[in-house]
Amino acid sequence: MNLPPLVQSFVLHFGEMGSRWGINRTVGQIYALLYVSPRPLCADDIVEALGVSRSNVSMGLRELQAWNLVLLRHIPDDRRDHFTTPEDVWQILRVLAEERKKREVDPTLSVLRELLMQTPTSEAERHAQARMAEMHGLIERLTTWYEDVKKLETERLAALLALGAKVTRLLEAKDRVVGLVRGRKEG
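Could we see that chain alone as a structure, in the form predicted alone?
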């Protein structure tokens, strides 16, 4: 690799993590390089920086485009395509969440719905269907929560994440208030 040590460490790490995220090493490295690059890069720049084949870079860029994780940029007086990532890390998070939902969660919900519509013919199928219903309910709740959260402005989302476990104290306080109100109505 033809990169400064700090950048190289980041790119190598993303390559290693890529395999754990379901993408190949080169795709992870390409994304990391584009993310930290101060300017959009063309495929030749990526080939030179990473020391990988042009075909690997082309395939990796196509995969990243399919995930909506890279942006195509045109540079004046340069006929080559250049690529970059969104500047806003929150936008990247939103794109990743939406793409994973479309590719993983939505198909699972569809299959679960189909299976729950079937009439079980044995005790084993009734048990399996009951467990699937639990899973379907949980995924539906998470999907509804996700739909609400994705509408939040970045500042609100950041504040929500900063709350962390403090949210439980807020819910406990709400429960105490509800208990007090009920106690007054009953008394």
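The block above covers the form predicted alone; next, return the form predicted together with a further copy of the same chain.
Shown below: the chain alone.
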């Protein structure tokens, strides 16, 4: 590996974090490299930069494409495929959220649904099912919130984030206003 020190540190870090993020070292490194690269790279550029085998890069790129985290680009007058990451970090965030949900949450949600359909045949099962119902309820709340929020344009999403917990104040204000109006009408 022969990269500018800053880039190298970044790439190595992503490689190390890979296992915690559910991807392997090479995949993490490829992603990091593409993320900071000023132009799309072809597979051989990556082999060169990271010092791993060509086939490993091929598999890594395949996985990252499955994650929608890298995009195929064609460079005029070059037969080789080139790859980049989406430019916009917000876009990357969306993709990441979507894919993780798909892989880490949806399967559990569907298993829970299925198990909740069944009729318990003992006290133990009845209790277990009640616990599963709680979990299911929570996950469903979270996912509907997510489905809702992900439709927002980036600007609105950013505004919402910036607001943070202050939204609750807004909520209280709303309640007061609504209460006031009701009061007037009814009183």
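Numbering follows the first chain given and starts at 1. Throughout, rigid core stands for the largest set of C-alpha atoms superposing within 1.5 Å between the two forms. Values in this document were obtained by computation on a predicted structure and should not be read as measured data.
- In this overlay on the rigid core, Arg20 has a C-alpha that sits less than 2 Å away from its partner position between the two forms.
- Relative to the superposed core, Thr168 has its Cα moved 3.1 Å between the two forms.
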